[in-house]
Amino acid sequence: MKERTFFEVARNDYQFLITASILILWLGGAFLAPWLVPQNPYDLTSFDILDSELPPAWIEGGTRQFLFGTDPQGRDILSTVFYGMRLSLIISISAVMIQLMLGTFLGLMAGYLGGRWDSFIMRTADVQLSLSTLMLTIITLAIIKNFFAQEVYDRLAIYMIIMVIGVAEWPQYARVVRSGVLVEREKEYVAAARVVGVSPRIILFKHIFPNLISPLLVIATVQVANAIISEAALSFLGLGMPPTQPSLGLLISRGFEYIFSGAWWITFIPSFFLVVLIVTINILGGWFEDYFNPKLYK
């Protein structure tokens, strides 16, 4: 039977089409926010405190100018959500890139070299996996925050968060890559490459690594959602981005104190966008896992 291409499978799968459309809409709103939303929430001159805590447009007292209402500072909720989502996505995607590169390199080394290198890398991965990722990132960032002055931490917060989340999750990739290398290095094409004198570096990165891209893509897709959750949790706990550059987690945290005063939209709207973003990424991750399964979609 002829193998079906990605586009042939995707265009006939309504689950993929719906979730991909939602994700594209969310990503478009986030990265095109400066041209789409009415305010720049980072610019103090773009909003007025007299517009604070206005309800959404469909509730009495709301206005069409602020579709989802305003926060206590008078900022448009839709504007803060898309700017905050852009920041959350930049952090999560950058962190996943670090996870992917570090975990893939160490997994390749462990699987191909074996011996002491394999034992050391995998035992380190086992120790790190035994710890809660969120707990590890909270402890690390709390120590860093106490070490630096507040203004220095606020300026470097995005880089620190990216690095901490990135380093915390590399074992997921390393274990998968190592398992794949152990299987691939025993195959005939690798033995043939060794016989003709191909260097180990070329064998690893040109011959073995391309066969591992599919599982790595699936892991990376799911890890983007996990990184968004981690960043949101850190910001909610006050260890994430500064108030001048709020991410979705910080927006939810700042609005939580108003939820019982009647201004529920301040925390509910960012929470809704965050949940939909995470759910769509996870669904797409599961879809890619099924697509790359050789027993399906063939």
The other form holds:
Amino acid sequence: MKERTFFEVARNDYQFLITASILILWLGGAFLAPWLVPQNPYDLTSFDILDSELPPAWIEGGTRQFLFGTDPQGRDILSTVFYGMRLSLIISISAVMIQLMLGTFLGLMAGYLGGRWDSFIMRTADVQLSLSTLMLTIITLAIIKNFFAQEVYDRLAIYMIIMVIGVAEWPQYARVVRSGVLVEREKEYVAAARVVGVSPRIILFKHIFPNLISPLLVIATVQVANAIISEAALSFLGLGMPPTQPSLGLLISRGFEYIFSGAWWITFIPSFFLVVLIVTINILGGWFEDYFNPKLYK
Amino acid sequence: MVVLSFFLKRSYQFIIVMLVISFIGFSIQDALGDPIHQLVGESVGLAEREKLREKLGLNDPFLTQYVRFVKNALTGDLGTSYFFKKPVMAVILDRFPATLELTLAASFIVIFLSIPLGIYCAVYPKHVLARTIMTFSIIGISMPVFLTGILLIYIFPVQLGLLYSFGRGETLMLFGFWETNFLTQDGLLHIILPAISLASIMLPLFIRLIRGRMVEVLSEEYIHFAKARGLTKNRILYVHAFRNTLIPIVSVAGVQFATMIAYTILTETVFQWPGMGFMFIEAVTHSDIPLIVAYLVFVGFVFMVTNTVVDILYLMIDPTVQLVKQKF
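Please give the corresponding structure for the form predicted in complex with the partner chain, as opposed to the form predicted alone shown earlier.
And the full complex, kicking off with our chain again.
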């Protein structure tokens, strides 16, 4: 059977096409937010308190000027949501980059060095996995927050969150990479390379590593969704982004109290964008898994 | 013999991890908390403070202080909360039943729904209901737990006027220290929404897990043999097949039970459930360092205990399990 390329498969799969289009729309909206949306929510002069708590345009009382209504400060929700999504994506993608680098490096080292290093790295991974990453990130950020004055923390928050989510999730990658190295190094092509006299380092990085890229890609995709959830959760608890730079989680958190007075849109419109973003990434992740069908080394 | 070496290895690991956690905890307390300031406030002079420091042993070397911290911790003394002005262990133990009951209620929901639904999806994969369940499980995985909580609050208490959006309601005191939600009607009504939202994070995962394992098991030969013997379908499914799906599930369940304790922080914050998680977030807001540190140590302890219990359960379910991992 002739192997079909990625795009040939993708073109005929409607579910994939729909999901991918929604995701592209969302990503485009988020990254082009400064040029797309009517208001800059970080600029205090651009909105008016007199416009506060207006409902979305399709409900009675809403105006066409604010498609998704306004929040209690009179900010346009469409604008805050797109800016917020931009922040959430920047944070989660950067965090996943750190996870990828750290996990791959430690996994390669464990598989390559073996012995003491291997058992030390993998034991640490076991312990860290058993302690729940959510718990680790919450406690770490809570402590970091207490180290700094509020205003200093607010300025550094974005880097702290990226670092903490980035460091918290490395064990998964390390496990897959390590067992991948152990499986691959027994194969004939590695033996052949060794016989020809290729150095172990080159075998590891140039011969073995490329075979591990597709399982890593599958994990990384799903991890972007998880990082978005983690960031939202941290911001919801008040440990994440400062009020001056609201991410989606913070927008949801601040809208929460208004649902009791019936102003559902302040919290549910950012929620809708968040959930759609995560669902599409998760579906796409599942799809990558089926397509690349990586031998998920366990 | 093997069992003994398993327990030795386990307790060794347990002690190491607890020492690391307590060391981190102590370092935080040492760097952040100034107990003198908390004890006497601003009004006392420098000389008086110095005397007090000496008396409390705060001028001792770091390691001496750490050893004292561990010794005190072993007797259950982890310091005094700045905010509550009570021993931190008393504060935590006071809140612990609320968190444990919430976690248990959520676990019941997960167990009673995921087993039949997971098996159903494995047996009738093409059926509309199975597809719906699988679609919902993707959405469920993608829904942050606090959002599920907010949605439930909006639908039930706010729109329909049913159930409750905050607190534990009326509780019953058991044995003089355990306040329970399970024995009063009001308590049960209060726990429903928080438990559902906490369960929502685990339910999709377990449905998928059980379904996946069940599909594998159902294609094995002994199932065909059982069919050939003319056993009833339910007996084959629930007795023969399900038992073999249980083993990997128990090990995941152990890790997830611990993870659920982490998610209680979010659920309790949404529902203002007076448990340890809500207390922790309050402690962070008040910069209550001893309470933060005590929570860290206590939760680390609970996680380690859970992991050990799961390993023992594993041992009871599957006699062929390897107790001591062999090296490669």
